[in-house]
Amino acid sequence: MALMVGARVLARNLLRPWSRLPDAVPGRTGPAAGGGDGVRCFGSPRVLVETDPAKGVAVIKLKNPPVNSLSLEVLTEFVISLEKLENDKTFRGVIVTSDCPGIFSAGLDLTEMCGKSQAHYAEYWRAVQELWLRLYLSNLVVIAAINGVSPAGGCLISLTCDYRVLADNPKYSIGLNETLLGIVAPSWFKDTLVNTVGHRTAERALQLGLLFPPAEALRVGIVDQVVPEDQVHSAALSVMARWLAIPDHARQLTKNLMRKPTADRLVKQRDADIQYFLQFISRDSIQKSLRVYLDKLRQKKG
């Protein structure tokens, strides 16, 4: 219930965007990675954001160790990080990318939809497609500078952006394996992976759960660079300068023009989706399924 609540009271503070988070990290200026002078940082204990005024671009990092699983508290952080860069004319691109070692982000939080009430499960799935909504047709530039693995729904923050930069390490992996846990991809899911490698590509991969290595990836083209580790961030920024060279006007109506039909299909449908998730993830074969798999991540760990 605690969590609910939390949740709820961070959803409230989209109708205030510049309102402090509970828990947030306080405006400070000081270096940040691929920053200097000048660079600020602000956002929650999840949810880090480095921003640079001179130039218009900030950094959103996960920080939800072990592996930045999307809880609800992430996801609505994340959206209203989102949201104060876009109501913000300063900023024109946004760098989406880890604060954890090696893990981009290992997807939605199976605890989430686990073991939960109806209420929790529709509050949650709507969390994640308002996270998808909001990247899909952000008006920033946003590009995805992913420094470790990204299964799942890691894989779909990565397809959201307008361009992806992946660390060459035969570790990281990428790709949407729902199947592999018993789980359906959503429809929406389906859409944007067959928007960026075609039908068959996305048919296979869905089908077969398949995480792609980077040399792979780059193949396939659910990434557009493969660049080695350490040189990501700047990668991600070379990128960004090009990006930010095309007049914002134009730009962001041609993103309109190619992503408006794909995000209207979900927004049409959006409670419609909400039920068949709670449906889904309701049956005694699935929760049993996330039971067994959370069981043996526990086992692990101890």
Second form
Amino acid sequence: MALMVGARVLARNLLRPWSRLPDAVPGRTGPAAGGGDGVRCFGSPRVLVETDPAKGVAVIKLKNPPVNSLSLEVLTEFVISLEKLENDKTFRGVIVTSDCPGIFSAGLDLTEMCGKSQAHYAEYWRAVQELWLRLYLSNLVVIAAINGVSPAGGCLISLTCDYRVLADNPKYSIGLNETLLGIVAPSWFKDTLVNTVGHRTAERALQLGLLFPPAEALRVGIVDQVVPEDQVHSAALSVMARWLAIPDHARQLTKNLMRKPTADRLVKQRDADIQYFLQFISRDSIQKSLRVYLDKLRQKKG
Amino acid sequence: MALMVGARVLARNLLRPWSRLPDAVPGRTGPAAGGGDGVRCFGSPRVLVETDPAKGVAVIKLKNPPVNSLSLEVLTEFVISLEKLENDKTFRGVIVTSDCPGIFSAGLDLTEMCGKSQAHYAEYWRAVQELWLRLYLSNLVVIAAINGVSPAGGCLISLTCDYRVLADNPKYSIGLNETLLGIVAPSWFKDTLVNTVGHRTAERALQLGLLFPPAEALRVGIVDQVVPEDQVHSAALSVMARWLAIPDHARQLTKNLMRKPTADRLVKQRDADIQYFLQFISRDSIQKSLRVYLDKLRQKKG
Amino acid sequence: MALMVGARVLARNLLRPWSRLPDAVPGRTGPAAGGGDGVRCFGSPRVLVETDPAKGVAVIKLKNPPVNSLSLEVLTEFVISLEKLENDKTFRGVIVTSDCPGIFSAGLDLTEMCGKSQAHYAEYWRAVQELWLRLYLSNLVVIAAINGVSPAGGCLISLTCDYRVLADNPKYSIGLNETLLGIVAPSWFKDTLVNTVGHRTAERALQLGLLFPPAEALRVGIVDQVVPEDQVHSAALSVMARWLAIPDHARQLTKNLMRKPTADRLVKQRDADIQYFLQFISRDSIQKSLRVYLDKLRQKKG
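Please supply the coordinates for the form predicted in complex with a further copy of the same chain, as a counterpart to the form predicted alone shown previously.
Below is the entire complex, every chain and molecule, led by the chain shown above.
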């Protein structure tokens, strides 16, 4: 299958100008955690994929301990797994969740943005863009089963999904909190949030870097449902069944109708967005802030 | 008056490039149901118009049994009636409601989209566009008195109004449920819904083809008011009085300010939108789906 | 400092094409009301500025009795005060409030729009635009402490702020009520309201000229917080502290990200917007309406 997928990837890349993957991490096929009878296994060490072909549903579990930061490898493996699922007619929906207790994803990997080369920054940023574009426009039904705290890039992944189920644990806050670190959410993070909670809520949340605990997250609409922690997965499966009851083709075209104008804004200026990121991240003041922040994190661990 | 209206229609058509009516069904003038003293009567067999010149208010009652489907004739008669009211300075507001018990309108007439010629599809689609443009930008205050179920095109008509009053009957759900039939709401249906309930609610509602029962319809904002079934008309009249308290010219310019950018998106690509519809509706798979669906409906009736 | 500020203003004007101030009222430096130790005093007779350099916060108090109408002088002094605060690194936030009991601001000064020359109308409108652009894009945290009724232009000033605290007094309604006077809110007033409360709420509020009393204002989101009347200032200070906890640079870029597209719509057509205003305000019917209205106001006072 790998080769067939490869050929499809190529064909799709020719059609989608924005779809240049970073130097490919080969789509390793490994054992899926808990893979049993009838479960087709692919995925990679950091992006587990459990599949239930009978239901047409896969589960992507992020496993990059301790905090599921979105390293270049994780981003790349995530995109490859998603592409495989999209190209395999068996699958119509995917649940995105975390394999790291208490944390959905801490977001972008700051070590990828600090003390590296310009070429590395560009490659990393393109991979972030790619994941967003793939998830936001995925033909699959994508449900977020948010089983942990979900700041910044972790929140972004949730926002790209079609539906968000959050575990009712007061520690599991969710939001785009970039300003708290002295940085700014990119315009397409902003667009995704505005599309979800509206302009005013987004304006306040982004400026203050708000992290919403479950009840408030539900109230402002940054998640769709809050359930007891042990029911996140079953709730996501129930929601999935409802979305899969809709004919795929009509649902996919409708999703595209809603989201393509937003995605196109990035597609049309993808390189400019990378240049903007390079300028921003290369500033001495930003590099210094990141170093200080990373040193603190290391001391905590140490 | 007919001639004067005709001349005005011509003048307006020259000004509005989008305003080419389909081959005109002449604006028949018939007796309005229940028309009494001082009630000016026009309208047509399927689009009854009752008028109260003293109040400056007309009521348009759709009467195309059994389900008020929006046939080419209904669409054409609706636009003509609306145009007459707009050109008659006596009238400042119109209430749109149904004369068919339990159903506001089932929406577009699928028989107009199945097994007909390309030319017919094009004529039909242009008439759908025309009704939307006329209603959405009408200089009149337009209030929907929704006294029955209101899916798809029935919901669209409601959404073009300035205010929506829904009868509190659990059967009277409202929504753009196109995906349930395997079809996709056009971009301007989508725009109208987004303008009413916001991006996120629209995204979910459109993908799942949600039909909202009264309480939920009110909660998400797809209607403005829910009242006991026997009070729909009186509630619509009360609302009308409030809207008519505003100076017409200022209100009309403000309405235009809010809605013209959305309408212009269709006006600018009206022919392309028709071509897109032709391509879509001509597909074998879509024609087959429609035939199967229509056969089922016929069996139900039979 | 005045000269330095002057130089900065010049430099900024060159960068910002929209930033031509009307013939300058010199930035008079007067005693601030209640100015005590450590309080730097600037401002002008109608736009009092009280400062707390230790906290980095200033308070702008409008004082144009009896109703704080936004005369050309008030607009000009307001912009100059704001510019001074923005250019003085001491200040990071400003609270906008009223020195006139019971009224935040009655909005634009109708006497500036009635019986004057075209040149005057143009100068006045440019000043209205300027205040909106300055406030909406201000680098400072701007909090509205709304201690009185706030119609039309008074509401607009509130809407440009980052956060709105309204005194819980049933008389203190807020809204863009232009249609009640037979006039129309400009497109950028409309944009600011849509960004705050969403398209549908804005559409209804603008057409009906709705003035929301406190509880309803909070419910629709036209204000963020309603507090007892004697706590408006302290509540605004608490909110300010929270916003000032965010690093300035990240917050400012984020604010710009959210608001610049809206501001740019005016900047790109600023002269056309003035021409549109001139055409509108010069109409005999509008001039007559304004004269009638102003005569009524004078009779009330007399």
